[in-house]
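Okay, so here's just one chain, in structure tokens, the form predicted alone.
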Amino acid sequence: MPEIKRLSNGIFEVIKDKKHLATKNLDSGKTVYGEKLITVEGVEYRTWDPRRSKLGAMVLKKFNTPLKEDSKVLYLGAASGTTVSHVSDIVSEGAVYAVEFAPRSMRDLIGLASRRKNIHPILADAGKPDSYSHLVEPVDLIFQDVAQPNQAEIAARNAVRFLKRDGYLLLSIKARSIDTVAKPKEVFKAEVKKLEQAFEPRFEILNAKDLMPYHEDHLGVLAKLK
């Protein structure tokens, strides 16, 4: 008989063979990417892989995961919607703003938005806001993960546009797409300075991570609106 363990807000840890993470499945019956479906005490659950999900992998780090049944979350770099999906598990009752650059994906993301109405897709450069303001509401969280050289301006710019003053931040900041020359370590700071201090809205850094070893040179961040 499998096991269930409450991790944070809708998220858990199924024990089945082997610990999972994992989340309830809103979507009964359906998987998104190959992931296991696993049934304790008559309740559905997804598991979710933290090598194919930085905010996954935040979650294994130990990162406080700031959200609720009823939070609404601006996703920047929402790809085909592996993470989107779990996140759309946890905010059953909120509501995903999931931004997407590339037509292929949003492909993806529109089928998975036809079967989990609180994903809103947007096709999108997450680095100009100005262009979904019209189709986004002030959010609780904003999480971000893009592969753009100025993650810390991109984050900031959605910030000051949607993320209320008691909204948090989660980014996952890859170094190569920054520099890719430059020592990861080295981008981490520097990054993580401009966030607190180089553009308006500054922010409080609250944690910062490696992501190892579920993704190599990738640090996670939680930030909160100063």
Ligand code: SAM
Given for the second form:
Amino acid sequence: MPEIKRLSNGIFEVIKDKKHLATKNLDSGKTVYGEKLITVEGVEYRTWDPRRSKLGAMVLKKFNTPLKEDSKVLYLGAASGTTVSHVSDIVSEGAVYAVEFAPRSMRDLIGLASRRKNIHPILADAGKPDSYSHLVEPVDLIFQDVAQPNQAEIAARNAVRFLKRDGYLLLSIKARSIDTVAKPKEVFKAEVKKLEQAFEPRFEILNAKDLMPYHEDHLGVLAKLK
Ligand code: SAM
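If the structure you just shared is the form predicted alone, then what does the corresponding form predicted together with the named molecule look like?
The next block holds the full complex; its first chain is the one shown before.
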């Protein structure tokens, strides 16, 4: 019989043969990216692969993930929806505004959203929040995984438009998308400084850790508005 342990709101550890990070499946019987379905005490869970999800890795690296059942989330860099699907499980009574600019990924995301009513796919450039401001309400959390050189600026532009005063930013910074030759540690330091000082609004950093062993040369950051 598998065992279940609650890690935080909507996030679980299922123990079956080994430990799996997991969320409760909002779309019963269906998988999204080949993950396992495990039923414990009549509840179906989907395993969450931290090697395919920066947010999953952040959970295992003990970041506080400030999500509740009714949270509103702006997700920048949604790709085909691997992680978006887990956020959708967690905020089952809330909403995920999923921004992605690659049309191929957007097709998958639209398919996912047709089965999960809390996902709102938006085909747009995350660097141009004005272009989707009519589609997004004020949010409790911005999650950003765009792997772009100007990611601190993108975060600030979206935060000023959409983040509630007491909301949070969770960000994945990929060192190589900013500088291919500099040492990742130096890149991370500079990016954190940009978040703290370079743009308006400024952020207060609450936690910053590398995402090893799940993602090489990536920094996870949790921040709130200063
Ligand atoms: N977060 C996804 C997950 O865990 O399933 C993976 C995201 S992938 C590393 C980065 C994604 O960001 C790509 O799909 C890319 O097309 C998208 N992206 C990059 N720059 C963007 C931008 N300016 N606006 C919207 N999407 C962007």
